[in-house]
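A single chain comes next, written as structure tokens; it is the form predicted alone.
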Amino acid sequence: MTLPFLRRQFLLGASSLTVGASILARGLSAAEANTYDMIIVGGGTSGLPAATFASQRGARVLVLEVADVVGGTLYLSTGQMSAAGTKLQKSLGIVDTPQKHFDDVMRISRGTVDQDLVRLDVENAADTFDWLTDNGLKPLPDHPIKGFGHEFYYERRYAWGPQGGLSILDVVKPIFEAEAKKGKITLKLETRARELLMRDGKVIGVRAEDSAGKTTDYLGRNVVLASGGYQMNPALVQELLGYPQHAAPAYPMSRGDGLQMALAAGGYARGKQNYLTGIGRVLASDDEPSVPLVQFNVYPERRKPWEIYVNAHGKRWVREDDEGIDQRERELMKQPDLRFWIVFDQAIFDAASSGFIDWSKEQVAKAFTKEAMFKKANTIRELAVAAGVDPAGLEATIAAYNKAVATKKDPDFGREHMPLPIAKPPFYIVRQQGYNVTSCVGIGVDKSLRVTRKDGSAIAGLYASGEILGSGQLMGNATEGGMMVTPALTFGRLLGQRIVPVKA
């Protein structure tokens, strides 16, 4: 599959990095020449460092990448990282430790993370972060910070570059490319891994299909699944989470290939109990999945809310000016279809700044004439009918809210910022859909990142790293800053550097 929007960043022809005949020329047998020390499924956030560091150890590495470029979700990621004890922190006089980082993750997640994986990350994250900064990554000037959006750390250990994930890719890509040119890495682009090859319970390779439909078996002493999540596979989202895939905001190749291969090989999935929706976006249509259209600013610390938020019953469900986004996300989990509606009137539209990020008031007004999620009407009942919200419920809610504005007391939620009632027609309503960009459910692994069966026994020769492990294990039932990108980079580095055995 071709991804034109990625080609501008990094395009390596598979033939330019293959070793093929040159290995045979060094006196290896044909069987040995076709067996790699490490086959990595996925050339993204975790796969690139895994390949780079394994090659530096002298390993023969094959990278199978389904896209026409390497980089994976780094093209769309915010690239947020967290690490304790970094050179950057020390240069600023910040005293931080992996134990403090671990304690913060446990506190924010309410103890719901996989502790072995979090330990492995926090104890090695500083080395990963320093590796990036030593090779040119420049975090934003005020970084590290304690937090952004979700619950904060107690210490300043959260940082990212000015271009988000691309800031990381701009560092990792040239290192990978330089190592690949030394001849130990074979890169196969536009090649989709289809199944794991097994013998006597051990993984011995990967069967893959190229863009022409040709299937090839690749033999490997070890296989690393670094193929990302499943958020662009509607059937798998429904199966694993029990929710429809409402939105399609993720990397196009996040189809769950690696997870499904691991399950077929005897692995198991875990983390579903920790699913937590994000606050989401306004979508472009009723289609499922639909692409995000615009983000409404639901962060009171950045813009005080003038509007109210209601559910399908027309009822308010949260204190709109509560600065705890985590609490709003937990409450959204209780709402039908993980969605809510933003309601306001003409007076609020005129007096308040645009609540839609990067949209002017003119753009917002135009949206009410053409966008499916934007409705307006001259009465509250007509508004509710147009939006598919319970009319009686919405009428009662707005009457109660207007009384709260008049008395300056909100008996239902304790909201404090209530500058205007919702009383002047026309009335406006916009539907916002909750969803999550990252995959929650992941494949079970042990503390050495070996894929395991449900009884805890390891599947010989098989490892997993990156988003395939799932946010349910790495962040638990919460969002901790940097605890998806950093473990992906760190685990990839560790797999290549020391965990995966290499033939002497």
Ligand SMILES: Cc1cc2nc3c(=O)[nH]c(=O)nc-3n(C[C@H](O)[C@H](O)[C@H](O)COP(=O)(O)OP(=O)(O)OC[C@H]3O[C@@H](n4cnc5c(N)ncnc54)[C@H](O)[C@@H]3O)c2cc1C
Second form
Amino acid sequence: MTLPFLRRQFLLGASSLTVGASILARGLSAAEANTYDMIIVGGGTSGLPAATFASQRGARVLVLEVADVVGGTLYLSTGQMSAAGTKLQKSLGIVDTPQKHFDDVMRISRGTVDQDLVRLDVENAADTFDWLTDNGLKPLPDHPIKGFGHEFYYERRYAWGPQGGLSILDVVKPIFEAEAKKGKITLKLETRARELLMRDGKVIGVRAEDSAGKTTDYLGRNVVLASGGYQMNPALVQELLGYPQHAAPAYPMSRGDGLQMALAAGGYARGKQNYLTGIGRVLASDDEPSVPLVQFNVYPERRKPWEIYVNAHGKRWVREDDEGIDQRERELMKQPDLRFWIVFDQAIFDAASSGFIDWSKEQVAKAFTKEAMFKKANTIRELAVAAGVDPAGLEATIAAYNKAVATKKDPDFGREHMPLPIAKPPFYIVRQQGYNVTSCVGIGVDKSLRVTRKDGSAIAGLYASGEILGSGQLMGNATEGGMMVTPALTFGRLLGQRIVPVKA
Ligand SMILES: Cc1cc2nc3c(=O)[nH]c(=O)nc-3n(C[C@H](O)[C@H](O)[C@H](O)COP(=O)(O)OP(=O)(O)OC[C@H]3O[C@@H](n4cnc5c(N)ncnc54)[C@H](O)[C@@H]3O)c2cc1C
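Form predicted alone done, so how does the form predicted together with the ligand look?
Complete assembly follows, chain above in first position.
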């Protein structure tokens, strides 16, 4: 992934500097400590509304942003939001409530979310969504819908603009810039927060480093960590989840800086037990991590599968035409390296539409001549060897599948859509890697978004918002549409508008 606006190499490279918390040795006067009412680490999805609304309330705000632009993950995000009771729903006669939204999240997540955070989101999401639409966001014509790519809600509350996250940024950024012109917001770009400054157990500021390597201490009465997730920090993914990070799918600055600073200040990480892999994509290479190359359509409601999916043992592991999305992800959790291979033959290639999203069949054919994950061979055994899959396992699986096609009965998984056997050479195989675009483990907070210690006591002066809270809390052990972007925007808005105190 190349993001043209991230020009400076130092931003993309690993750094030897640490992030953490430091105790200020010298005494500070009250005036010094009150330079800003709110220091926001990260000018992204959550940080921009936090700064905007805080400034509107008269707060003096400092935004520290490591990139040379604001916006964060909104540059990449699909920007799919969910909110109940919006003006858009009302205009369409859709009767929806935060309670129904909450119940749906509980149903899909099987009760594994942090209920306080989900309540805070669903009860305030409509105001956030209305703020966006009042200021120009135009959702797609048939929106809101019940679902897309994840388990469906029972109500139509899921919506986004034609350009996904950019459609949100196109609204949020000009409002932020207009507010900043009024003089209450100081924005420091290319400035990476490194440490929380603490005195007597209270957070009183942030130590940050600019692009020239100069370190400055910024003092403020409250600090909001809105620095996003850690999916671009493979070492941290491994440490927090116990899984290697094979893919590099997120915003380059999502390195977990804020999470590490909050941990160093006494906070605690939570949510690992809720880890659920996304179904993933075909990666460009075996580099670790590698950029995603193309997505295969594993959604039977959009394209019924002609292929079979096998694991490293050459065995099928899921009913390919089962529409349960979370169920497929749960099964993938059991497969070695969260990997599977899509297998088909020439007859299927000729008869079926392209299963690779946004790729024509010509592009797919070309991929087999040059892309690392695409292999082709004249026998099943050669195919398995080329892909690194167990050959005997794959031969046995294909023989069993072909019998199922002939008898129209799949005794192993009960699959119904089996149009053709896998029998006509050449044979094709493509490796697919499970991974996530968002971070599961997050920093522990209370219902006012104050970062807490494990015993529940709040670390004075420290708040967190956005992906730093972790999908494990916001979505639990599942994926509910819009439950990352919407809370990021909403919690940022609430922190700025009313949660963070601006007067001493
Ligand atoms: C490809 C993709 C698609 C997605 N699609 C959806 C979707 O459709 N629906 C949904 O709900 N969620 C989706 N998500 C997730 C969602 O977009 C994010 O969780 C959310 O945007 C994160 O918001 P944030 O404010 O926490 O982080 P960000 O928007 O990433 O903002 C964090 C900011 O902090 C800055 N920063 C980081 N470290 C530092 C530091 N040390 N000092 C200073 N600044 C720092 C970053 O540069 C960035 O600007 C998607 C994510 C991805 C990657």
